[in-house]
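Just one chain is shown here, as structure tokens, and it is the form predicted alone.
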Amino acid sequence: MPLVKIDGLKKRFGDIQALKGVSLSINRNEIYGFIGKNGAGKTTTLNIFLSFLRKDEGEILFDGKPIDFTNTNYKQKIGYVPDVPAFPPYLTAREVLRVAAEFLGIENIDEKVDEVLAFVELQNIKRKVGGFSRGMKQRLSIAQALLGDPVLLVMDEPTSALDPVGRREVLNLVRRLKQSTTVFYSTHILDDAEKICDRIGLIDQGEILLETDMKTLRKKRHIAAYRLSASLSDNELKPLLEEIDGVLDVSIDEQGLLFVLDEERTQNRVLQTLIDKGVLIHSFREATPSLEDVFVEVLHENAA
């Protein structure tokens, strides 16, 4: 039995249908990546799940029991990590956690605070929270969410405001969390989801377009993604490729130029177009599909 099961969830704000029948399931002790563009419906879904908003239609089961907006006792089993946490700047990390632990009625407060501080590697930090980096504040937020030994940790865009170092620190913590709890991880940063998630649900315009585990995703989704180098620079090639019919997406990363095609045979059109423009091709090879490639392909299929 899944830990979380959402079936046919709908929500309207005036003339805007924010959720159009969202259905997904989250298994125990997995990291479930809830991925989509900003405005796709991720935060609305989480807010309904956490009883911050009322649903219009649909059913949500948590640990086999239906969630009732008027009865929020189920949230005692859930930890929540927002995208940008806020703490009193005049308190230390230990003082923040002691206040939270007292509010939760936790016994052996000092022992529990020591445990979660050590987990997020803030046990030796003595300065006030006002002097923390964003990454340190996010780690403190994770520590606070873990105080009640949650069955499920809900994380809403936890790395969106972090620099590369802070992102890496948070992602490393999330990987370790799977050993003791389940993580519902909402993000628009596809690279993060690809690094840590066991399964994903791809949402766009209030609808789930794809739900699968990462292994199956890589085996079954065939993405026509390619890398190209030529006599022009990557920045010069990018606009040329974007003008060719059948090229769905063009990007430049640390490995160079990457582009996604609507189908394999489009590669002939790409090569011929570039040659006709006098471009000398140095190399052309198929690329291993990433989650971002899949994301672009699924969105393209849904729009067709």
Given for the second form:
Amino acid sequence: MPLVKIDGLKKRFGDIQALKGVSLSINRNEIYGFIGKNGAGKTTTLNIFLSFLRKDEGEILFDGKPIDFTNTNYKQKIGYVPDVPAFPPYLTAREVLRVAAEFLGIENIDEKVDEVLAFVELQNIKRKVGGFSRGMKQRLSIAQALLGDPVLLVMDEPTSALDPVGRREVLNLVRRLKQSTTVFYSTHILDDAEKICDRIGLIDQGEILLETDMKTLRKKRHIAAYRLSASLSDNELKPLLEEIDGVLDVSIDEQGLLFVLDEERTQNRVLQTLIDKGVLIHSFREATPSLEDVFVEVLHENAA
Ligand code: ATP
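Since the one above is the form predicted alone, can you give the form predicted in complex with adenosine-5'-triphosphate (ATP) too?
What follows is the whole complex; the chain from before opens it.
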């Protein structure tokens, strides 16, 4: 039985049908990436799941039963990490956690606070939260969410306001969390999802377009994309490639030249054409499709 099962969730805000029947399931001890563009319906789904918002239709089961947040037990079982956490600036991290632990009715408060502070590596920081970086605040927010030894951690875009260092720290923490908990991880940053998620659900305009595990995704969605470097610069090569029949798309990114072919066999024509023009090929290799490639492809298929 999955830990979380959402079935046919619908929500309308006035004229906007924000959720059109979202269904997904999350297994125990996996990091489930809930991915989609801004406005796709991620926060609305999470807010309904957490009882911050009422649903219009649909069913949500946690461990096979409807969630009831009036039961304190659920407040401990499900931890929540928002995109930008807010804490009273005049408290220290330890004080923030003590207040939260008391609210959750946790026993052995000192021991638990020490444990979660050490997990997020804030145990030696004595200053008040008002002087924390965003990354430190996010780590404190994760520590707070872990106080009740949650079975599930719900994270809504937890890295969206962070710099690269803060982002990496949070991703590393999430990876380590998998040993003890399950993570419902919402993000529009595909690079993050690719680094940490075991399964993903792709939401667009209030609908799940794809739900799969990352390994299957990589195997099934083989995209005929390639990288090439040669005696000409990428900018000189780009127009030459664009003229070749069967070359669908050519772009230049931080790793160099990337192009997509209609089918694998077209690579011979590409190489022959360049060689005939006197170009010396330095390297030619298949590019592994990124989650972003897949994302764009699935959105395309759905629009077609
Ligand atoms: P983001 O990453 O920008 O938060 P999201 O995927 O979380 O995006 P939602 O915030 O769930 O998306 O929004 C889904 C749709 O519902 C959007 O069209 C949004 O404008 C609309 N919406 C969300 N909350 C409300 C509200 N309280 N009133 C009216 N419309 C809303």
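A quick note: this is a predicted structure, and the numbers were derived from the prediction, not measured. Positions refer to the first chain, counted from 1. Each form is matched to the other, and the largest set of C-alpha atoms that superpose within 1.5 Å is called the rigid core.
S.K.: Once both forms sit on the same rigid core, is the C-alpha displacement of Thr72 at or above 2 Å between these two forms?
M.R.: Passes the 2 Å threshold, so yes.
S.K.: Rigid core fitted, is the C-alpha displacement of Arg269 between these two forms 2 Å or more?
M.R.: It does, since the Arg269 C-alpha is displaced 2 Å or more between these two forms after the core fit.
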